[in-house]
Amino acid sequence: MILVILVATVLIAAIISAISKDSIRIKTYTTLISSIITLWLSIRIALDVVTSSSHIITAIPYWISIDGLGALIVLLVSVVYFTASIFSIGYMKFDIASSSKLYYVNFNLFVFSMLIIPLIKEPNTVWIAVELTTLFSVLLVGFENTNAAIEAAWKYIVLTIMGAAIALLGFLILYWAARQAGVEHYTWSALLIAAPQMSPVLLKASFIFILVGFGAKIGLVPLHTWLPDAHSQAPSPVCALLSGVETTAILYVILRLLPIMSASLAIDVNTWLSIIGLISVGTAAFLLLQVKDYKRLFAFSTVEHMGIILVAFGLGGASAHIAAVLQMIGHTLTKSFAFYAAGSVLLIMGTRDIASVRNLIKKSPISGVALLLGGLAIAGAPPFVLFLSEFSIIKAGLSQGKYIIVGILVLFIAIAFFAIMNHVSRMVFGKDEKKSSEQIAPVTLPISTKITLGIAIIPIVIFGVYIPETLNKLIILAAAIVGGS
């Protein structure tokens, strides 16, 4: 029942936002209350999964249930939903270029679509849920109704729909393989059990099609070109959802396939993940060097981190999988904070151009410090959580003797670190060459923005030095599921 209540809460918030006409206050606080309830329920679900003997909660057998990996995704979506709801309160008041009538409707529907992905056990229905994320988020990408935003929305919808068609073919082949093997209940767990009896050729084909199709949605190279445009043009709280959790929620589907492919020995998934991951990390690292928009800067780092996660899972083994799951957590929390910091800079400076932002630490100390911390955290500096996860990935790779993969990965991470901090340091501390007459009028950050930045930075720092026992158990459970245990 708690799983049904979870998704119903967000859906009710969307309905209230739709029928409340022009009352922005009702939409705003309905969404905030919904996010608080959702966060509380997701914590309860995670605790129940960790403490139960089976580590599974079932609402409708063979259709709706959740395990350790699913509970982790739900928890991450709920955390960013909560912080993005707070950030939206003040941020949307500054967005005078477009109406906020439909913002909260689409905002809640987008979250709803992401929450149901890890709850659904039937793979073909999961594909429908993934496409719902595209449908609701594209309206948010083009929300500001500028030429750049509309262009980004069109690029987003065209490329991801192409990916959806490719992924659908993969799911149909997977269903064919399952029927040939006599699978009675078409679920993730049933596929894992039947994998040794399924056709290796069909499984290999389905995995390749799904990886390519959904790879477009999570920003894997070379199908990443929509991501920096969409993530730079959307409102900042939406960017936090897009970069922080939509990519992670869709990556979840690919992770569900890994133990199935490993059980059948149909394809060397580790090699595929390592190669595609390194290509994505390397491409993003060099693109970060020449980026000119600070929201695109953080968008390209999403491509980098998706690649790092794939490489980590490609290394194989329990330690690498645990490190990869921690990287997923770190990416979600850090990337959402980075976009909140970018949003605060946009409110202060009124531009996304890196070259136009200088001496930010004096113009707005809060935005300057937030951007600096966001840059350090997303680049993987200590003591933030991504440093711990990336260090753990490197350690796991070295312990397995995969020196070439680790060496290339470290090189690309170092290039990305330099690129990010080069841009961020110039924005925060760089000398402002504008004349005093050209200076922008001072802008005070909304209190909701300050609160969001304060809340969002806390787990990034804490998890960099200490992982709570319950969360650590959840990470181990999620990693074990990807490993087929």
Given for the second form:
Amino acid sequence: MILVILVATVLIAAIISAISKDSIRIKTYTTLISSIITLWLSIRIALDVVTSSSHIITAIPYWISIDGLGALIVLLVSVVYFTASIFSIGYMKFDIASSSKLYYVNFNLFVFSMLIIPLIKEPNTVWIAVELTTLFSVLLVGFENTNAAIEAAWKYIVLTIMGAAIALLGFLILYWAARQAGVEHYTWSALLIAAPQMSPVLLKASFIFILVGFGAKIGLVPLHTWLPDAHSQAPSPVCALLSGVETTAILYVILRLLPIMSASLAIDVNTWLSIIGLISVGTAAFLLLQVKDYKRLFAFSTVEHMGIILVAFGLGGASAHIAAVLQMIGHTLTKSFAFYAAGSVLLIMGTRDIASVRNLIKKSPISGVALLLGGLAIAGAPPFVLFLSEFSIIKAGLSQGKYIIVGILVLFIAIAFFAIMNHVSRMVFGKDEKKSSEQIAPVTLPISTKITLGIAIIPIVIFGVYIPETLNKLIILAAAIVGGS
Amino acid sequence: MQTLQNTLPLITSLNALVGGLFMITAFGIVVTRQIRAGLKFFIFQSILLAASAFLLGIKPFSIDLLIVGVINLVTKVWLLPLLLRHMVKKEIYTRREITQVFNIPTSLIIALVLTILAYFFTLPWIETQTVLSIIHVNVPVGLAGLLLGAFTLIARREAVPQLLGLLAMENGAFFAGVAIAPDLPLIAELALAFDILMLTFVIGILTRTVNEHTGNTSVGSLAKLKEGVQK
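Okay, that is the form predicted alone; can I get the form predicted together with its partner chain now?
What follows is the entire complex, opening with the chain shown before.
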């Protein structure tokens, strides 16, 4: 029941935003209230999943239920939904000229489509939910209605829908394999049970099609080209959702397939994940060196982190899986904060160009500090949560004797660290050469932006040193599901 | 394979005919230079997809597949062209498409190679199933349709032909789907149909916006967002 209320809340917020035609205030506060309710419900769900004996909550048998991994994704989506809703208040005030009628409708629908992915048990329907995430978010990407934004939106929809069509064939083949094995109620858990009887050839084909198809959506190289465009041109609160949780929510679908593939021994999943992950991390690390736009900087860092997460899952074993799940949490929280910081810089400076932003710490101490902290946190510096997770991944890899994979991974992470900190430190502390600062009218950050930055930084710092007992249990549950137990 | 064909001779051979025609429409979408003709090929392809669903639904009788065929006819043959003509009328009726990456003979050769690849790629999958010979036609043709759609998408520089490429990819996946997943839940089928209409709607909005910004819909010329060459 709680699952239905969760989804209904966001849907009602979308409907109210659609009905209230001209009042921005109603749309804004409806979305904010809906996000608070969603956050509260998702915490309740996570607690229920951890404390219940079966670790599963079911709303409609065989269709809608949630387990540890799903509860984690729902929690992450809700957290970013909450912070992005606050950030949107200030963003919309700054952007009064553009038609903001559809912003909150699409915003709520986009969150709705991401929330249903971990709730649905029937894999083919999950595919539809993934396609909906593209369709609801593409108009948000093109929201600023500039040439660049429209170009980003076009690339985004064409590449990800193309990927989705490839994945669709993968899902149909998976269904075929399940039918051959005599699966009655087609769900993720039924697939896991039937996996040893399923045809290895078909399982392998379906996995490759889905990995390639949804890899486009996650931003895996070589189908990542739309990602820096879309994630940089969208409004900042949408960037936080796209980069922080959309990628993670789609990654969830691939994680669902991992135990099924491991159970049938159809394909050496770990090698595939390691190779594809390393290629993505490496490509992103070198592209990070030469970015000229600080929102693209954080977008490429998403490609890097998705690669790290895949490599971590590819290492195999419980400790690597736990570290990978922590990396997912850390990435979502940190990346959303980084985009809020980047959004605040954009509000102050009015440009996305790295070279035109200098001496930020003088012009706006809050934005400067936020950008610096965001850069450090996303690059993986201590004491933030990503340092902890990356350290755990390396430790897990070394204890398994996978020195080559870990060595390459560390090298790429180091390059990415250097690249991010190089750009960020020059933006924050670099000397202003052009003396153009007088021309820019002094802009003060809206109060909602400051509140968002203040809220979003808290979990990144706390989880870096201390992970609450309940969250730890949830992480272990989620890792065990990916591990197949 | 020969023994299998004797079990349901008429329906199997009719379905093989539909599969062959489906391939021709897929080639048609690749090579046609006019948007109107491309749309007609797509509509014909969707009719063939529905025809395959009807044929497979007759024997063994499956009400699900018949409904799938009807859903297909309603959404792709009637509603989708209506929506497209309403949203991007000018594009379809007045523009003759000229921007294409490859010339027609090269496109045909690449399409042919993709088709042959699809056949050999699907051979090991088909061997897992020995009962239904319909799968021997629909799966390779479906994969070939998917690949040719992807090729159309890459080779075209215009908004509407790129949309037709995307839709042809999904048609390809469904053509395999009616054979390998005939008992998909109807909720999923309806959601898929709705999804395709949504896709067309969203792309229609984007095409209009691109037209407002650049005066044409040559999306291939949208290439400002790159590393290193900004501004």
